[in-house]
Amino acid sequence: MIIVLKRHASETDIATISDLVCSLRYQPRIIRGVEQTVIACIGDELSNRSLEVLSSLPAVESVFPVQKKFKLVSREYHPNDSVVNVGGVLIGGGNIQIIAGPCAIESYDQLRAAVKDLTACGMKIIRAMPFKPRTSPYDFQGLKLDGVKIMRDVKAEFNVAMVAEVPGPAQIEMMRDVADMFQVGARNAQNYDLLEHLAHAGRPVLLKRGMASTVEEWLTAAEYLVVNGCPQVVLCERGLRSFDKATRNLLDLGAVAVARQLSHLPVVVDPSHAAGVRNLVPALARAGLAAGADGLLIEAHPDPVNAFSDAPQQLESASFGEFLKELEPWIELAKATRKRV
């Protein structure tokens, strides 16, 4: 349920109504606007008592239900675009960001070379993966603790924000000081125990869509993060499992548009995992921005042909500037479009 307070409701009114919401066994979440305050009431609307009784209070303008399973990530609760801060770099609300880096950390020299190339192109957020969950146990799984140390050393040299995937709760603490944003991979998109642990880690979260998740399941997974205290969430569309092998995954651009309509959270597109081959990445990147994405997540490697994982889809970091130059008109168009929304 959503309680809309009358303009200029006092702090006493807000506190009184919040206490009443608690007495009806809901959790009040307050969002203050310029002129009006809204209280989102979190709880089971079937078993709890109805909040509609509060509509008669002098400070209440209206009370209405949110018909979706995701409450706090919905635009009904928060009509304006949210902006996520990743180590001082903003995503959302007209801030278009490109996140780039290798599929996995393979060595100090490999990550340093990639970061040197990418920061020279103006990249402000680096994809840095010390842990690499794979479908097969025989595939390269990342350098793990050694990768975290490499990540820490390179970050200190280049002073750049980094996003890293967390495969489980046990890895959160060891990366807390070096990761500016935690990533939840497609395989963990509905690992609710992990989501709840990440919500308390004090870092923004990049939430990839599951390989076969509906948009509702994707947004409900984000709700686990937000309701447990992590409002800084970025959604990532990376493609769905499909019968067609022409691309690695089926990039669902419709889901990008739908997610932006239903939710205030920023949405980015991962064209690398969707394409599976590097020559398709530029086209899918342009399409993602045209569909309304707030940014892109792209794999770039100093020697992609010899990469330990996902070699066919990684761009060469030394030529990343050329890719960005070709993408620039779409980035500028995306910025202009967001300003008009």
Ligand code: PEP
Contents of the next structure:
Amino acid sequence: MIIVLKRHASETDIATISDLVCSLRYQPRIIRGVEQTVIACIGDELSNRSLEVLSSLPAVESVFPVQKKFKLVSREYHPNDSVVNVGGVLIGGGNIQIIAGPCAIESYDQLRAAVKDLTACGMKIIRAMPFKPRTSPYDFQGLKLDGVKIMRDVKAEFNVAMVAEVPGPAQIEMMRDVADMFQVGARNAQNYDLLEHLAHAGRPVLLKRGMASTVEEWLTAAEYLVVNGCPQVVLCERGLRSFDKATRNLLDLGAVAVARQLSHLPVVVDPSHAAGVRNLVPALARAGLAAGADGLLIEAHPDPVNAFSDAPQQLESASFGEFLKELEPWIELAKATRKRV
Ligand code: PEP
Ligand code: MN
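Compare with the form predicted on its own: the form predicted together with ligand PEP:
Every chain and every other molecule in the complex is listed next, the one we just looked at coming first.
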């Protein structure tokens, strides 16, 4: 960490602060500038206590951390792209995947019809959401346990990998046999208790970015999973809350590029929750791939107009093949330009 002292800091202040730095298990190196003195403090910032506690001393102007808050997910730690295995289907390291499915499971017939359409187009990972954590308690909350049963039945018939959102630690066990990947939604993006529990579930995790999370908070949330034993994490950018309601959420493509630079974890883009309306989904999907995403998460429903949740943004599963055909050149370009691991 770096401590910048105020102009008036005396030799006694410098000695006192250096002693405090030593007592906090860092080695101080004093750098005397023309106008101000800086103390560079050598020590592991992740395992030691932070020196930010010293920022309230009268002779201290500011204290800066040097190390990032995330280590295991950083590219410095692991330079090559990670590859995440979702029930035998790979994401990252040159493997581009489209995860598609309805916003929520509404009935056996609805999920079956969606999975039939989507697997016919070659989709290998299905969104199957028995639980729907919603902003309003009056909105459809998912079929819950009945939805898990439907998921199990449909999976048995189509033998396809499934990703399911887990609203809290209590729902992990009931879905562990059927979910090939757990999703942490934007509303739970910094629920550290859930992340710690999920890290022990033995399944990969799709971690959405919170609707107002910084990239650092997003990657640090991923660090919770990795440091607690789950190295198989996929990051998902789904758009931020913004002043402009022209789209449902502001798709932060810069963050996709930054996350790919800072981290070895695969990043997917969710154009559906960013767009909020289906006719914008193709453009945002193309943009996500162009920004460096390793895949997309797209909502598709057999009868989107009558969907119980997110009706305006879901694509029609029966015509998903047409959407894919238009996207194909961008998928091929993404495959050709990603470095293969
Ligand atoms: C979802 O993917 O089902 C969802 C609810 O999205 P988000 O958490 O990004 O709002
Ligand atoms: Mn949705």
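Rigid core here is just the name for the largest C-alpha set that superposes within 1.5 Å across the two forms. Residue numbers count along the first chain shown, from 1. Computed from a predicted model, the values in this text were never measured in an experiment.
Requested in this report: Take the rigid core as the frame of reference and indicate whether the C-alpha of residue 325 shifts by 2 Å or more between these two forms.
Outcome: After core superposition, the C-alpha of residue 325 moves less than 2 Å between these two forms.
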